[in-house]
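Just the one chain here, laid out as C-alpha cells, in the form predicted alone.
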Amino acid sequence: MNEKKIIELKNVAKSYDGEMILDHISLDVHEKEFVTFLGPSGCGKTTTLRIIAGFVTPDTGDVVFDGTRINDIPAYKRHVNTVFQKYALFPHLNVYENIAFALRLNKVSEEEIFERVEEMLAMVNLRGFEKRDVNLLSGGQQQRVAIARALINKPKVLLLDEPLGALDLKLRKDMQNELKNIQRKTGITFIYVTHDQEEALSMSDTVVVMADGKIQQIGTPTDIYNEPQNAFVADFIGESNIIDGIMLDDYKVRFSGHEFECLDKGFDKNERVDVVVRPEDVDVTKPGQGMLDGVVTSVTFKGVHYEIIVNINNFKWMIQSTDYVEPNQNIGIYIEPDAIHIMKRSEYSGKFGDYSSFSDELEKLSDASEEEE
C-alpha cells in the first residue's frame, strides 16, 4: 500500500478495574483504507475505536494522527467522526436538518449547506426524504442518515462501531455493499468494528483480528482466510479442522497417523505444530482409497453443500461436500498438499478445530440452559 499513514497506535494499553482490556497494541492505518477490527465480544476492538475517537484515553502508548500525537486532543477537535450502532439521530429534526447539523454549527452558508446535503442524500440513496421525520424511517434509512451526517463535514477518518448490528440479514448485505461504495467514492479512511467474519471479509482492504486485548493477525481478507497465523484466527474466520501434527521435514507433516506432503517449510525437524484443513478442501473417497478413513456421524444439508461430520481416530472432522453420504457410512478422505496449512503452536492450540461438540442436539441443550438462566 503506497498511501501514507494517517493513524498510528504505538504500544497502546488500557485497563479497567485492574483488568487489561488492551495489551500494548501497535497498528498503522493508511489513507483511503477500509480497515476492520474483527473479534469476539470483549476482545478490545471497540475500546481501540474509542481511543482513536478520543472518547477513551489510553493508560500508556501514543495515538498519532497525520504525524502528530493526539492523546491530549479532545474528541470534538479530532478530524474523525463516529457512526454508532444506535444511530443517535436528533429526534426533533427532520432528515435534512439532521444531516445539515454540523454545517450549521460551523456557520456554513445556506447555499453551501443545501448543495452538500443534496450531495449526501444522493450518495446514501435518500433523495426525496429531506422533510421526512427521522422517527418514521426504517432502521436502514436511519442508518443512512447517520452515515450522511457523519460524512458531510468531510472527516479524514470515519469510525463505524457495529453500525449494521440492528439490521436484518438482507438489509445488512445491501448496506455492506453501499458502505464499500461510499468509501471508494469519498476516499475517506473507514475504520469498522464488527464480530461478523463475513462482513469483515467482504468489505475490508485490511482485517485486524483481535482476541484477549491483543492483535492476533493483520492482513488482507484472503491472507487471513488462507494463511491464519494461529488456531484462534483459523477457528474464528470460517470453519476449520485444526489437528495436532509433527513437522517431519520441509514440505512433510504427520497428523492423524499418516504422513502428508504440504507446501510449508522453515519449521524445526519434528516440531509440534497445528495443522489447518478447511472443510471445503477435503475430498470424499471410498474407504481405503484416500489417506484417512473414518465413520460419518452426522450429515446436515446446507443448501449449496452437505456438512458432514466424520470420526477419524477419535477426532471429529467437518467436511463440506456437494455429494451426499449416509450417516454411519465408512468413507475415505483425500487432501491435496495445498489444502494443508501449518501454523506454529500457540496459547490457543488444542482449544479449537475438533467438531466433537458439533451437533444440533447439543445446540438445543445449550439453548435450553440459556432459557433457564
The other form holds:
Amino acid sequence: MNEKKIIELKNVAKSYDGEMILDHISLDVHEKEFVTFLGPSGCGKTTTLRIIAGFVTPDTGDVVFDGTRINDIPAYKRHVNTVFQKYALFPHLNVYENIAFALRLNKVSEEEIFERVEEMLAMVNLRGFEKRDVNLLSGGQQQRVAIARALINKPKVLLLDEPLGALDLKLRKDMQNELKNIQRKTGITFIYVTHDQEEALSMSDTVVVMADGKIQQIGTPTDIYNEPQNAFVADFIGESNIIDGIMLDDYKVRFSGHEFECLDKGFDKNERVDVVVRPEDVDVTKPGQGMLDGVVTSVTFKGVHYEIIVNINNFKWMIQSTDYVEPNQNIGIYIEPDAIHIMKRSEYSGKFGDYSSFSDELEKLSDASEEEE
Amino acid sequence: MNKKSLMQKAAAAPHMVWSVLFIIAPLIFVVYYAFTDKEGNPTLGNITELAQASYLEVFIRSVCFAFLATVICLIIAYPIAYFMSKAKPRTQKILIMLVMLPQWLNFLIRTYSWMALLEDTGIINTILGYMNIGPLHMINTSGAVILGMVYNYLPYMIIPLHSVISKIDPRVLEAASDLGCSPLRVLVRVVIPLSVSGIVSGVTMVFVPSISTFYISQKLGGGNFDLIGDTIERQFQTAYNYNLGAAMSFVLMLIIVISMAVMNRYSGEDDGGVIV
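Form predicted alone done; form predicted in complex with the partner chain now:
What follows is the entire complex, opening with the chain shown before.
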C-alpha cells in the first residue's frame, strides 16, 4: 500500500457497562482504499465505525485523521460522512433537499447546489426523482439517496454501516458493483461494515476480520481466504474443515491418523496445530484409493455442487463435489498438498470446523444473527 | 356481510347516541338561540348587537390573551419536552408524571392558590417584604390572567410535544450532525420541522381552553379583564339573556374554527416538504 495513511486507530478501547466492546485495537486505513470490517454481530465493527464518525468516544487510545488526533473533535466538524444502516433520510425533505442538506449549511449558491445535486443524482441513477417524497421510495432508492447525500460534500472518507443489509439478494449484488464503481470513480476512501463475508471478499481491497472486540486478521481478500490466521477466521470466511493435527516436520503434518505432505514450515517439531482444508479442495475417490476413508452421512444439492458430509474417524468433514454420491456409501478422499493450510492453535481451536452439528443448530444461529442485524 | 355491518352499527350505536345527545343537540340549541329573539322569532339582532365597541373589546382581548398564553406555553414547553425526550425511558416516565401531577388537583383550587401567592399581602409579597423589596402589585393585572392560563394549560403543550419529539429516529439526528449540523442547527433544521404535528396539537390544546376560559380572568384579573367566557357566563347566569349568550358562543366557535383551519394549513404545507 503506497498511499498515505488517512485514518489511524491506536490502541482504541471502549466498554459499555463494564463489558469490553473494543479491546485495544490498532489499525491503519490508507487513502483511496476500500476497507471492510467483517465479523458477526456484537464483534465491535459498528462501534469502530462510530468512533471514526465521532458518535462514540473511545475510553482510551487515539483516533488520528490525516495526521491529526481527532478524539475531541465533534462529529459535525469531521471530514467523514456516513451512510447509515437504515438510511436515516430526513423524512420532512424531498429527495433533492435531502441530498442538498450539507450544502445548504454552507451558504453555497443556488446554482451550485443545483449543479452538484444533479451530478450526484446522475451518479446514483436517480435522475428525475428530485421532487419525490423519500418516505415513498423503495429500499434501493432510499439507499441511493443516502449515498448521494453523504458524498455531496466530497468527504475524504465515507463510512458505510451495513448499507445493503435491508436489500434483497439481487439488488444487493447490483449495489455492490455500483458502490465499487463509485469508489473507483471518486477515489474516496470507503470504510465498509458488514457481516456478509461474500460481500467483504468481492468488494474490498483490505478486509479486517473482527470477533469479540478484537481484530483477528487484516489482509487482502485472497490472504484472508487462503491463509486464515486462526480457526475463527477460517470458519467465518467460507466453509472449512478444521482438524487437530501434529506438525511432524517441515512440510509434513499428521491428522486423522494419516501423514500428509503440505507446503507449510517453520513450526516446532511435533507442535499441535489446526489444519484447514476447504470443502472444494477435497477430491472424492473410490474407497481405499484415497488417503482417508469415510461414510457419507448426508448429501445436499446446492445447485453448483453437492454438499456432502462424510464421517471420517468420527470427525464430520464437509466436501463440495460436482459428482453425486449416495448417503451411507463408503468413499475415499484425496487432498493435494497445496489444499492443506496449517495454523497455530488459538483460543478458537476446537470451537469451529466440525460439521457434526451442522445444518440445524448452526443455520439457526446464523439466521438469528442476521435478523438481529 | 349484512350481518357484520349490522354488528358494526350496533357497536357504534352508543357513540352515535352520545354524539347526538351531547354534541349535535347542544350545537343546534346554540344556533337556534343565537338567531332568534326572546319570542322565538328569527333575527340577526343578537349578532349585530355584538358589533358594539364594548363587546368587540372583549373579543379582541380574549384572542390576544389566548394567543400570548399559547406562545408563552410553546416557548416554555419546547425545551422541557426536548430535554425530557433525551432522558432515559424510566426518567421520562417520572418526568411526565411530574408534569401531569398538578392536574390531579382541582382547577379551581389551583387558581385559588395563585391568588394566595400573588395578592398584595400574599405569600410572594410577604417573602419579598422580608428582603425589603416591594410590595409588587401582581394580582388583578393582565399578567396574572395570562400567568394563570399558562400555568393551567402548560401540560397540554408539553405532552404532545414530548410524544412527537421522542419518536424522532436518533439516527436521523446523527445523520444531520454527520453532515455538518452543530447541535443548534440539528434542532432548527431537523427536530423542529419534524415536531410540527406536536406543535399544532399543543397549540390547539392550549389556545382553545385559553380563549374560552372565564374563571381565571375573574379570580386573577379581579373582574378588570372581561373575556368572552366571562361575558357569556354573565348572559346566562345574571342577565338571563340566552339569545345574546348563544350568539357570543357562536362567534367564539367561529373564531376557534378559523384559528384551527389556519394552523392546519401550516402543518399541511410542512408535510408537503415546503420549507418555511
